[in-house]
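Next up is one chain by itself, shown in structure tokens, the form predicted on its own.
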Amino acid sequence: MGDTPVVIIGGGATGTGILRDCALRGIDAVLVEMHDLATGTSGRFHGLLHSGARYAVKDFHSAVECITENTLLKKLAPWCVEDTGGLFIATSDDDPAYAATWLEGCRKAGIAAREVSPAEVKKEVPLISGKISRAFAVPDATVDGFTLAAANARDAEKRGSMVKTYARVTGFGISGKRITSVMIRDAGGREEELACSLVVNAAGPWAGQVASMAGEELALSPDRGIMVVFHYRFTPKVLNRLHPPGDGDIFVPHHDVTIFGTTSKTVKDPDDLTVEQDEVLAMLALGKALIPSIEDLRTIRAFAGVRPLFEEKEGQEGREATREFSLIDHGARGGPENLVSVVGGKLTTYRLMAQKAVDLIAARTGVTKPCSTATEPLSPPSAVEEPGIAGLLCECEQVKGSTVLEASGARSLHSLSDIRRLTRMGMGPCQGTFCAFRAAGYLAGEKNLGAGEAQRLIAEDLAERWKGVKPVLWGWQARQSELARRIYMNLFSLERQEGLKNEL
């Protein structure tokens, strides 16, 4: 390859585990995201690390790399894992024959399943419903994917790979069959070419966008889900209803809170992160299967998230369309001959997509170091800290002052939020209404900021997180809203800072 690197493009779990991937293998990578890392699909789910028996009826070779993947993460990153364990439950309104073959399905995948009594279920989650047939334990879990992402980066980073954030592709240049270079653009608007060897396309529900810029066409059907988040953990394990995948039928406990998924919409544009009341009313109704009292619980946030579907088949989109992933050779289609596209896939089977998209580009140039990540322990971004209250910022995550500055501290920060995805700072019952301001006076005064960087940093946190209070604004949260409204409005004075009126 010479001295020119791969480009990779997109900083979510898969962009970032190629650059580690190449990292381990001595392959020279530059990673480039339009963003911070983890703000799109891999930033916006619900947690979930499948085991793979949702998908043990409908998308068999899903759930067997899901069940490898799942299993594989647990014991190197075990830091970014709560190993919760996972719930499948009937109630007397579902098909009572699915149990049957959901169970043939795991058995034939390798995804233990045992049978669990109604009884042990509602002592374990006492607001379950009372009109539960059988229920299954299975080896589900929650992963962090803000930090699995930003690990396997700092990781990379370490080994001399380079990542650009907040850097956005504009187009290639082109000789030829052959991609020559990529040209990006700053978040303050300055414009760099990037030399390139390989391009590797990883960009999630954008991946069309990029690859048109090459005159290639992906067929991909972005996927929109939403989920509602739940101002406290009220189950211990991950709830599935046991039925073919639908709306609405996946509750998973995400440290102190819980959050409820998910829909399936078919969207044209990868940006539409819109959640309407109406949907999240619908996707409420829905969940009372399960869990009958929860249009009483106190609803903090709802967002979306967008899945890149790769449509191999016309009419594959939404829940008929795989989960599984696909690489695409363009040289192989008649396009450039050194842009490859990795689409599709779950943030699950993030590592097995890596290690399938590097063995291509180690084939392509001669490297012949095989793939370690299966075998290489992952560490965390950043040290773990010492529990305790001094110099605490956010109490519902107890994140701390010395935490904070240690984020501000990684690659570009724009905003509060670049400090919450390393953090969880914000992501509590209280979704930042104590903590930001703490932390934007924190900073400025370690950072020397000054007073109106600092108002700022709120001011941008607040409209970001209004976002998703506007779709749960009824009951409890209209009361904290209106509470967080006015400490920020009156005490700060930031209705006095234009463009916020309309906002908040």
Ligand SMILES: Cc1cc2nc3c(=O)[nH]c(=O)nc-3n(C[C@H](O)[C@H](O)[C@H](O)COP(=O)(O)OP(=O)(O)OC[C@H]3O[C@@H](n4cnc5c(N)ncnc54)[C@H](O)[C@@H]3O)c2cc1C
Second form
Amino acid sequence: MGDTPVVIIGGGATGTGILRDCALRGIDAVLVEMHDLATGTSGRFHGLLHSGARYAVKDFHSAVECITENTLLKKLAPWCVEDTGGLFIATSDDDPAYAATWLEGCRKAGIAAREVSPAEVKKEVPLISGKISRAFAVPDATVDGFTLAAANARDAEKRGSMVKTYARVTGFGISGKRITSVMIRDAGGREEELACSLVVNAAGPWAGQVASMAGEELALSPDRGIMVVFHYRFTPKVLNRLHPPGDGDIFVPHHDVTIFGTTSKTVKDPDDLTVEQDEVLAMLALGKALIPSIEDLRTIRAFAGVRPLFEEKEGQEGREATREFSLIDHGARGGPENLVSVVGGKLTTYRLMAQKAVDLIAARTGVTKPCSTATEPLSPPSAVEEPGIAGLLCECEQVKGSTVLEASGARSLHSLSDIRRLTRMGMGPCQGTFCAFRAAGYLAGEKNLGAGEAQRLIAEDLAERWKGVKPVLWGWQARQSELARRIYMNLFSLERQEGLKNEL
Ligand SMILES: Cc1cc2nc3c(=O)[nH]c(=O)nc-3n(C[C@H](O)[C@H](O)[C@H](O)COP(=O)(O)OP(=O)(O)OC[C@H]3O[C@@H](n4cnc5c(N)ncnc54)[C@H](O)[C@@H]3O)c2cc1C
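For comparison with the form predicted on its own, provide the form predicted in complex with the named molecule.
After this comes the whole thing, all chains and molecules, with the earlier chain placed first.
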């Protein structure tokens, strides 16, 4: 293999997990990501660290993988997991026979499920429906996909791996049956050719596009789901409806908010992330089964993510497709002998996906060191915050200038969104109304940015936040958005910023 590295395409949970596993085994690797880390599905998901209970009836293997990885991640990275616990709740409208089948599935998969009384649930979640017939506590938890991907990348970089963000793979150099190089284009349009010994395609829902650059076809069915964010945490535990998995049946308490979802619709284009108000309203109507007052709660944004579902069997799409993952050795199918694709699965099972991929890479590169990610803890980001309110830029999420500055130095600063993913700045009810201009002003001072650059940062940030607010523009969030519009347009005259005028 010589001096040429393994090139990993995709900076989501899977790609960064593979990079770290390679680093721990001493395999030289470079990760290439077209945007920032976790800007694909790993930053656009529900935030649930599955116990596996959701898959206990229909997807047994997935259920077993989830409970194993859930238990491991709680130990290895407790700082990016909140061990909330979860509840599966049946109402008098649900089939009473399903609970028994589900309990048997949980038992077989090794998922602890303990019955709790409707009165106990009501005490913990006052907004819950009065129609609960049965409820069970399971070891569900929540996980932060942004900090998880960043931690895996950081750990690998410390061990000598390289990460290139804002670097899009545009093609491959191929000689005979081998990929010899990966073509990359950076954000400024500069081209680079990276020599490689092996290529790992961890491009999530874009994996089909990447494989096709090497002349390979992948039976990928990109499956889009939407989620709605409520402005507060009205449940301390993850709430799941106890019925066959369907739309609008999970509530996840995530940091200070609650994320409700999701849906399942096969799409052609993995970049199809637009959320329509109609689909939000339809999903809210389904959520009434567990939270009857759901339509009166304040929704602060909606967003979509695309599942990279992989099905070799024809006709299995959406909820019919398995949540198991697949490792494809293209050489074994007659394609390039040094191309491997890793698709499907869940964020919860990212570590296992990485382990299986790197086992294959190790076998190919003659490395015998075994995987150690199941025992080696992941380090948290360094804490830079001082106590007190001095220097607070984002009140909603309690983010200080020192934290923003630290995050802005992590990689090259392309946008405030890159900082948001690491700090949560702007993710609260005001959706950037106050922190966007404060952060841009603060960074302008600290990093010596010109006024034009500071305005560009604000405009990009507001336009990005606006995409999520638009589908939930009613009630309090409509008032909040009008306030934001007046501050930025009338007070700061940002209507002169290209793009923003048309957006807001
Ligand atoms: C609506 C929804 C809800 C979900 N909820 C949960 C949940 O609660 N719990 C759970 O465990 N799982 C959940 N999942 C599944 C989970 O989010 C995904 O399985 C997981 O995030 C996939 O990670 P990944 O790294 O494989 O893909 P991604 O995170 O999509 O990473 C792929 C990366 O490849 C990059 N890329 C693509 N093409 C190129 C290129 N040409 N050059 C360079 N880079 C490229 C992309 O920019 C992207 O960052 C959910 C998924 C969806 C859609």
